[in-house]
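Presented as structure tokens, the chain that follows is alone, the form predicted alone.
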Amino acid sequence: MAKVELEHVWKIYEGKVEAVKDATFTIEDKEFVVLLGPSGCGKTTTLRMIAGLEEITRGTLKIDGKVMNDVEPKDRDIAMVFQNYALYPHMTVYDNMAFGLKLRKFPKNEIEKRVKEAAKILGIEELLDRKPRQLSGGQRQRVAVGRAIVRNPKVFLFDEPLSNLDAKLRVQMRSELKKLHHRLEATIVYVTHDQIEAMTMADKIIVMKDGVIQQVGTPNEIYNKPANTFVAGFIGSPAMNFIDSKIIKDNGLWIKSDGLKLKIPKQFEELLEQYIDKEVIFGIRPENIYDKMFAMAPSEGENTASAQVDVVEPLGSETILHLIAGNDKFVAVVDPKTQAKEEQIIDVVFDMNAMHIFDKETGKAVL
């Protein structure tokens, strides 16, 4: 497998439309790496570019430490699974997967055997013989997969493969490109919108958005340090909760809000000495929330507030509350078994060391 580096690349169409701006980022042999963003934000370009597809405006592609910017795609040694599978129709399963082998004129006794073990690998022996027509949406996915596989390529790219397939069948389908990522040891470039898929996958994210890579780190990394508020809001289901506050001093540093007023803990406030009687935003997220009922935080009054609670939903292994204090509004994942109804004032408590701070006019984080 290799190793792929993008130093400054740019792609800029007619126009001057830049869809990517100077992207640079490393991804390391055997490793899964998620290209994850909003719709339009460049990281399908991005792809395209690494397979070759999409010429590179500016800037150095490499693979394996060699320079790719005018190789052509076939000579990459990479393999795509496109969002839409591209099967020939006409063909069989068998077909579709050895079609790449013998245009490269690989003898048949070696396409059978590679042919056999992808099928073998991905559950499909007996689907074989079958039109892309006569297979469920699982099952072309797999097929797609598996003419990849059967490359034995440097590197592979995937192209939102999971987007068409029904909410059971993507859970399904993760775990197993985790399963095959690790049986293969490959290096996997996967493009995706959906952040569960990212998180759950991934050995490290790069997070997009206009074409500007906003963060690169594991997973953790970006959940629990997000780079800005972009990255924050993005990552997370709901999103996290922003509320425009002061901090302020008053034996200690507090966040005040149009409905609230949170202790800073101790550990924070040297960092944040700099921002006393500045506007900033303070995030949280909803998990970090609780009905003070059934709160999984200490419990005092420097981090307890009371909100109405506007909406409940119901989701049985939790119940997510959205409420309101004072203008402010934002939302808690809370115990299921909450009283909570709607209308009702609750108090709520608020795990102030798993807070958030946001420089109110650059969006970046400061804490």
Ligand code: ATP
The other form holds:
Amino acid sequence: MAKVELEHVWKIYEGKVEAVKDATFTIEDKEFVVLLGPSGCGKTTTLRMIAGLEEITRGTLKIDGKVMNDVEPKDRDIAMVFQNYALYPHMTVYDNMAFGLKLRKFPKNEIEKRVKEAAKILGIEELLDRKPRQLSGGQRQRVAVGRAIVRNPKVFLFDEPLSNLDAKLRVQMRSELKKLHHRLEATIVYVTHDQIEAMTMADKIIVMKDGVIQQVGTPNEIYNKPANTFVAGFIGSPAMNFIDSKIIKDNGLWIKSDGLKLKIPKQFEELLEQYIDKEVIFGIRPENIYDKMFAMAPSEGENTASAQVDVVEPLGSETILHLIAGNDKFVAVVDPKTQAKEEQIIDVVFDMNAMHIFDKETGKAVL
Ligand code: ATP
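Given the form predicted alone, corresponding form predicted in complex with this ligand:
To see the whole picture, the full complex is given below, headed by that same chain.
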């Protein structure tokens, strides 16, 4: 069992920098949790407080129900994999992996058994005699993970472990780490600013901004039910479109912006009643706007608009259109067979069942 709980945890550096503000969340046993957010949002600080490398200013950290605030890092039964791997350059791979166990005075045969087992899991058995400089980035990364595995810790902490790898290797290591998680049945806390890593690996994502937790949820919840405009804009690429609009009543409810008038599906009417004649932010993901010629959502006229094509970006499997309607600018990801050309006016269909509404003042999701 390895459950990690943070209760109203604060980190204030030098009495003034509020790096983490009132963080409360639970990481369940065997869960793969990703702390996600832009640079400087407090992810690494949170991870380092769990590891014991950073003192907790206020609040409580519990592991398996026991308060850990004042427990030494070495006694927390946690292993951390750093961004730069922190391998000892003069030691072989074997010795790098064995180092922590030697320090803890494990018997030699036990060390050998654990190192060989971890090397097998990670497919680095052939590399045990090499020095770190004789390894590729991906191999070094595996050694760093191996060093954590041999300790058989309660909790693994990963601090942006893939950020030094090239794009192709990142994709490969992503799926390897995911498989490893299943195999080890470990509790993992993983820090990244890469939303794709978070979406593909996490059981649960914790989104942070300016030291404050914005939302905790499954990848599906974070993507489909973002709590506010920050989360909505941070997850998904290209990002969700935000269009300043008003909700008006005219034989049903409509989204009305400078360049768009779109019918709101009946199912949302009750929820949006209180926003009639109020300004809101209309959110729609680029993949929910179609070139009318290839629309996957039914085009009923009431969910269709004309827009001028500003830029066409063909990516092969899909095409990104930058569109303008009145003063509104938005992006659509459309079928690559689109005939749309720059400066042309085209009809686009909005899948209004996928719409979001955010409060203009607070940015909080209404729908
Ligand atoms: P990155 O992705 O860039 O590592 P992060 O989300 O992990 O960012 P943190 O490293 O946790 O962010 O930093 C959070 C805030 O705390 C930042 O404003 C940072 O400047 C500040 N900070 C971090 N460490 C210290 C320190 N030792 N002393 C003072 N301020 C610090």
